[in-house]
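Single chain ahead, written as structure tokens, the form predicted alone.
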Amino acid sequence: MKKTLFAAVLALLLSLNTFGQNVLTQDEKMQWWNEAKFGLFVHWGPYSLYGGVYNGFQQARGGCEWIMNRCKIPVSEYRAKASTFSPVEFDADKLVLMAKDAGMKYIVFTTKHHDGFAMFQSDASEFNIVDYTHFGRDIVDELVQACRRHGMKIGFYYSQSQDWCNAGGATARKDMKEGWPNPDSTYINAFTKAHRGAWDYRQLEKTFDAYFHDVALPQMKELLSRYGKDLAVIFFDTPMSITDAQAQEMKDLLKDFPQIIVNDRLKRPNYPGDYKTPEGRIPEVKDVEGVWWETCMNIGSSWGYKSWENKWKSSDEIIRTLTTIAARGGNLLLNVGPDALGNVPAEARTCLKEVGDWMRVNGEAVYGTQRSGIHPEWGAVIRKDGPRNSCCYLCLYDLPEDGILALEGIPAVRKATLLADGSPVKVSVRKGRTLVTVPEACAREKFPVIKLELKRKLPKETLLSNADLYFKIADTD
């Protein structure tokens, strides 16, 4: 009897302890994300087999992960091509270490994009990398295991509404001219207009509700049951046909995983998520006041692999983008699209290596920071709070001709140094303005950073996760 009573009390205590662990304030939930600031987005699937080319024509518009939709590839044809997907050169550890060396702290991976192909084994749809290809390896599982080994946070992108290969999934309507010059364009455009974007009768064999309950919801259950404790982020996309009731069903799956941060694309506007997602651009300061936010952006011009890519961003562009975003209080999720064999293009790898070199010296000015409210023409000013005082990091894009940085609204400075080597920097105050003398060494540095340690701690900023603000979703830069 005593043993039974003891066991009951112990079970109650354990349950209370578990309950307590499941209660997180919004600040606690977002703490690691705010510290991380910089993540890797990976768009990858059988669309990489096309590389943006169909019937000998380069896709006319949009990211190459949209090739099935824009070129109106029949379901049976796309599925047959997908069955040959065999990325034998993919190395999950190599991908994770590439991100880590670039200074990134988390990875968001496309578990299923709009084409409906799951990069994990799924009982809800045979159209997945394990059951539908001879390759037979579970890419999502390999990536999760690699993230565990290397201490990298992992997040999942999942297209909860659009699905072009599983019957009933939503299909955004795009004109045929955005794909290739198909002689039947007039007929196809009329068909898609009459069928809510669908171009193949196989897409119309089920209702959206049947698709949602047969594929989308079960697949999310599968991912959470396997990796829920590992997951840091879920990135939904293009809500389209999803209803409030369906969105709530999806949201209810997350109740046992309070640590998972969710973006604002599950269902708009009634499911605002934890953070806002401007795409392919740096938003205006006024547009992101008081909210958590993250810009997702390509390192090239396409989310998915583009065989004829010629618009690669330089490391200079990425560093300026990252520091500008940090100065406005956001995160940067930078995307790469591996090729059909599983390799990240060399141009992207080179760019990330150069960004990593800069971050190893100057990452202190990015990680764990927040918006400063100061936006000079010569660069970015980023704020970081310590236990007793705040710091301002001055990231220089352009050196002033007179060698002086004039700042308004900076409290008294206790100490100023060049972040790269800790050498002292001269600071004075004149007529209420803080004047910083730029050291000669800055001319030899790539985007040098000057650290100003303030004498006091600045007032805490309150952020919201449930703001009505949301940004337009695009499929290309």
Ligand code: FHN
Second form
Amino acid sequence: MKKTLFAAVLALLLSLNTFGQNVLTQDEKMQWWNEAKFGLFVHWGPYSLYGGVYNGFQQARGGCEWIMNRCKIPVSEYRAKASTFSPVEFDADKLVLMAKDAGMKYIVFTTKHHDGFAMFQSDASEFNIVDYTHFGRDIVDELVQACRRHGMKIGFYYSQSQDWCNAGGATARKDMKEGWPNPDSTYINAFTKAHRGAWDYRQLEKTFDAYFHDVALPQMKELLSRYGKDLAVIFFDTPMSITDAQAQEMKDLLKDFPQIIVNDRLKRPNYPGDYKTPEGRIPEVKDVEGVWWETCMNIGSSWGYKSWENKWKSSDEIIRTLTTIAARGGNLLLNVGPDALGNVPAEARTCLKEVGDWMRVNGEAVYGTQRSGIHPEWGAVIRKDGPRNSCCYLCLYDLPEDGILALEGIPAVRKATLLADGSPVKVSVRKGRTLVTVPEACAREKFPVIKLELKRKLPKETLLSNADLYFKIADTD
Ligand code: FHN
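What would you give as the form predicted in complex with the named molecule, now that the form predicted alone is on the page?
Complete assembly follows, chain above in first position.
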């Protein structure tokens, strides 16, 4: 008894550093995230008022959250429009429950995107949803409270460098032709060229360093002082002008919150963060060995609300993407852009509902899994390790014509079942190959999953480390 108590006290002491704080190993820190696998990204701000249309023209290129930059909307005009932002139909519980029903385990929300509008009350800039609109509700706070109510992890996206409405913020240079056919295009292009992307004198009233110390750092302090203890993720974006010294100041703010998982976009290459961020695509297997990673992807073709969206992804596409990503060891952060009233477009909701229906039956094949190193043509093979053995989840995209799935070099199968109903699946071994007979019931299932419980563990893989490899961040130049 005494020995047990001693061991417990020793374990506790070992888990505390000299300042009495909990020290998490990297694996411990990433554990919930790896379990989670699937999250909701939300891009939302006053840009949803435009929905990708300016002066009657559809924005020519890029996500609609970029409308201010691509259409070169003057700061005073954008600010005036933002002051009318009144998303009276926003319901944080509804948003969180939509994510939960889709099988998502965390939400990453744009607390401030590049337009500089804070979706939370801020003393560092009046350009925020509480102080700058009659609407006056603190959306970030409402969302955090709803996440707490529904057991959903919450993460914050924060644009630490680009800021187009707070003076001194970075402004990526985009050609006027990516916006609308402005008669002053030649003049504007010359101006942006001469002023590091800025298109309005108000953006030049301060240095970047002043912006960083007056707005970005204090706002991050505000967010951390309010929510740091239960914040799960910080998603920085488009590092641009930030220096290593400034990035270090930002990083120092996070010291008291060791549980926060940070992406790789604070400042490259010296601030690699905890995970890599391929964008809009499934990375090659070889590029994501030995690192934590998450693909962020749109459910349509724009991060921010696009009133004329016509490229919605189907639930089939999302399920294939999610399971392929899981088979390669990553997470999927799937984005929606609510409209100006606060509603997620119906097409996105329908898609997420269908994904949720599939996840309720087959989620076991996704949560808490790891890369399998097996990549057949007919679908995804996802691995999950128990204390003594591994399971392989065979997620079928196409049913093989001969009705047989062949796997090379896996340990003997103890039990094989169709995940949807637990019915047995026939398995045989011939010349070292495991042959799985696809049951007829698979023809009735959308992406059926066959679960193979193995007698032993799959061998431990020797992985390359891609720690030095970075995925391109779109839109920065
Ligand atoms: O410019 C942004 C874009 O608007 C969006 O926020 C994405 C999400 O990853 N990040 C940047 C482009 O990489």
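Computed from a predicted model, the values in this text were never measured in an experiment. Under this definition, the rigid core comprises the largest set of C-alpha atoms superposing within 1.5 Å between the forms. Residue numbers count along the first chain shown, from 1.
Core-superposed comparison between these two forms: the CA of residue 455 stays below a 2 Å shift.
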